[in-house]
Structure formats: structure tokens, C-alpha cells
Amino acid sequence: MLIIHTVEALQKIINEKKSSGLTGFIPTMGALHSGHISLIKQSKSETDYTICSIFVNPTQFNDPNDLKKYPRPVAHDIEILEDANCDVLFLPEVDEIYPNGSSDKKKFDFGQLDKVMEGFFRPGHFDGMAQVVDRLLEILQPDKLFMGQKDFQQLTIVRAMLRLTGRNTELVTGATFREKDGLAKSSRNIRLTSEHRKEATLIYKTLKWAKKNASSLNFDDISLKAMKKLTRTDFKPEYFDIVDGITLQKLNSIQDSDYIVACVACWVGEVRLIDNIIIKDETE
């Protein structure tokens, strides 16, 4: 596996490979787990050349302490990528991604997509996320972009951004990768205490409960009951919303849309976790 730190060196290699097949790209912030590796494998099966980036993007953290605490086990990440037969790791410094600082920061109009759920509780987060993904796509110009379903709102916003920019990159969704007990794989999981790690399974159990009752209960009632289920010692839910999978607007019942997703964010101790479950998808 090649490890590349500069945009110039990366683009030289990409230009050489473009003529010989498809390129796949997986953007990450490191602290890699099996969910990331599933995306690497998916890219390996669908493209000829797979590139993974590790870049802890400072512009998408609205809390400086969250940025400071974000895990950075780079040496271990490199071993994981080598075992997965990733072709290239792009490991840039901040000034490679933002050579002019914040002066070149793009602003996208996502309507209400970035105002709800994560956008409400983490103002500015999606501005930074869209900025760095757009910049990385500008650098790599990959044929396919692989991202996981766990960050459902992020996935929806990236899809909208691709439409707004007119890029030819295809967005490919990877299913949420879970532990055996159902907890969604996340780089933040390693910050959970052993006791909180056991208790965090309540998040997925609550999502499954919501899906089971979606045909018989009003969604407002489900959301209220889900929030109560998640409110306990050392648990602090921020939202449990049942939304349209395209507009991300709240729905009232199972009849309101062909594509319905339940999304949740909950603090478990000092760690904020998000997850979601598809309740209904008749769009395919």
C-alpha cells in the first residue's frame, strides 16, 4: 500500500491509474473499524483501484474539545488498511486540504437537510463536512465514493452536494456494520467505558422497537416513548426522529412516505453516538 501525504503526489498516481480502470474512494477520519473495512472491500470488488483518506477535519467540529478527544491511532489504521489490501492511503496535513485556510470555504444551500437532527444539535458540522468531502472529491475525482449508512443524514447531504456540484462521482451506500450485540460500529465506541459499552446496545434495541411498532403507532408517540426508553442514568438522548429518507422532514405515520428512516443521537456517558434504522423503503 502506498502512503501519500501531498495532493501533487496523489494526483500524479491517480492520473496514471485513471486510464486503466475505475477508482474507488473511502473518506475517513481514522480510528478505523470493520465498518470502514467493509467499504474498502466493497470498493475492491467494484473498482480497480481503491483509495482511503484519513483526515480529521477541523472544520466539522463545533466543539473544540470533541476535536481534541477524537482518536488518532494512525499506526494501527495503517496496519488495518494493509491487511485489507487498500491500494493507497492519503494522509494529508491540514494545509494540503486547505492551502488558503478558510478563505476558500464553499457554502452550499441544502435547504432544510442540514438544519434538522445533527444540524440542529451540531451547528456548522455539515458545512465543514460538505467542505472537506467536496475538496477531497476535487482532488481525487473518483469514479465511486463509498460511505456508510450509519451517518444517514451525512449520506443524504453528500448526495445533494453531488447534485449541486454536478460531479460525475457515483455515491455507493454501505450497510451499517454492527457488533454482534447490535451496536453500530463507530470510531467513538473505543471511548466508552466497559459498563457504558454494554448499556449502549439500548440504542439499537430502541430503534428495532420503533420499527416493530411503526405500523400501529403514531410516529410522535413512538418518538416520545423512544426518548423515555433512552433517558436513564448516564444516558441523554438528543433526538429520536422518524423522517422521510429523502427530505429528512418528520413524518406522522407509516402512510406518509415510501421511504422512512428512524434516526437517533444519544449521549452515553461522555460519548455521543448516532444510529438509524430503515423503517420502510419502497423506492427501489
The other form holds:
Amino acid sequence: MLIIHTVEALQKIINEKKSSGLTGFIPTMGALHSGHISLIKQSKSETDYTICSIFVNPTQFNDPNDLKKYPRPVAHDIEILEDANCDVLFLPEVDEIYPNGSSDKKKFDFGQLDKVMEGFFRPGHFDGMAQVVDRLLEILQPDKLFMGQKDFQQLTIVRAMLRLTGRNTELVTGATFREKDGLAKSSRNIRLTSEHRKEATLIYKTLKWAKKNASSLNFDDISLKAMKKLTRTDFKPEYFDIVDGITLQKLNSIQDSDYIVACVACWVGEVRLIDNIIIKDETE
Ligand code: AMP
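Please could you give me the other form, the form predicted together with adenosine monophosphate (AMP), since above is the form predicted alone?
First the chain shown before, then all remaining chains and molecules of the complex.
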């Protein structure tokens, strides 16, 4: 696997490879786990050249403490990527991504998509996320971009951004990888205490409970009950919203849309976790 630190070197190699096949790109913030690796594997199977980036983007952290504590086990990440036969790891410094400084953000109009849920509780987060994904796409111009369902709202916003910018990159979605007990794999999980790690399974249990009851209960009731279930010692849910999978607007009942997703964010001790479950998808 090639490890590349500069935009210039990366573009040189990509330009060579582009003539001989498709390129696939997986942007990450590192602390890699099997969810990330599943996206690498998906890219390996659908494209000819797979590039993974590790960049802990400072502009998408609304909480400086979260940025400071974000895990950075780079040597281990490199080993995992080598094992997965990733072709290139792009590992840039901040100056390489933002040569003119990071404050000069391209502004996108995502309508209501970035105002709700994560957008409400993490002001500025999606501006920073869109800024870095757009910059990385500008550098790499990949044929396919692989992103996880785990970050459902992020996925929706990136899809909207691709439409707005008219980039010739196809967005491919990967399923959420989970621990055996159901907890969604996340780079943040290693920051949980062992007690909290065990209890964190309550998040996915609550999502499954919501799905089971989606046909019989009003969604407001489900959300209220879910928030109650998640409110316990050291747990602090921020939202439990049942939304339309395209507009991300809250719905009232199972009849309201063909595509319905329940999304949750919950603090477990000092770690903020997000997850989601598809309640209904009759779009195919
Ligand atoms: P991150 O490093 O957390 O920014 O995530 C990088 C990419 O991996 C994003 O597209 C995430 O949605 C995806 N990802 C994170 N966790 C999982 C998971 N448990 N299963 C599948 N994909 C994931």
C-alpha cells in the first residue's frame, strides 16, 4: 500500500490509474474498525483502485474537547489497511487540505437537511463535513465514493452536495457494521468505560423496539418512550427522531412515507454515540 501525504503526489498517481480503470474512495477519520474495512472491501470489489483517506477534520468538530480526544491510532490503521489490500492511504496534514486556511468555507444550501438532528445539536458540523468531503472530492475526483449508512444524515447531505456540485462521482452506501451485541461500530466506542460499553447496547435495542412498534404506535409516542428508555444514569439522549429518509423531516405514522428511518444521538458517559434503523423502505 502506498502512503501519500501530499495532494500533488496523490493526483499524480490517480491520474495514472484513472486511464486504466475505476477509482474508489473511502474518506475516514481513522481509528479504523470493520465498518470502515467493509467499505474498503466494497470498493475493492466494485473498482480497480481503492484510496482511503485518514484526516481528522478540525472544521467539523463543534466541540474542541471531542477533537482533542478523537482517537488517532495511525500505526494500527496502516496495518489494517495493508491487510485489506487497500491501494493507497492518503494521510494529509491540515495545511495540505486547507492551504489557504480553513475559515474560507464554500457554503452549500442544504435546505432543512442540515438543520435537524445532528445539524441542530452540532451547529456547524455539517458545514465542516461538506467542506472537507468537497475538498477531498476536488482533489481525488473518484469514480465512486463509499460511505456508511451508520451516519445516515451525513449520507443524505453528501448526496445533496453531489447534486449541487454536479460532480461525476457515484455515491455507494455500505450497511452498518455492529458489535455482536448490536452496538454500532464506531471509532468513539474505545472511549467508553467497560461498564458503559456493556450498557450502550441499549441504543440499538431501543431502535429495534421502535421498529417493532412502528405500525401500532404514533411516532410521537414512540419518540417520547424511546427518549425515556434511554434516560438513565450516565445516559443522556439528545434526540430520537423518526423521519422521512429523503427529507429528514419528522413523520407521524407508518403511512406517512415509503422510506422511514429512526435516528438517535445519545451521550453515554462522556461519549456521544449516534445510530439509526430503517423502519420502512418501499422505494424499490
Ligand atoms: P468516520 O471515520 O467515523 O468519519 O467514518 C468514515 C466512514 O465510515 C463514513 O462513511 C461512515 O459512515 C463509515 N462508518 C462508520 N462507522 C460505520 C459502521 N459501523 N458501519 C459501516 N460504516 C461505518
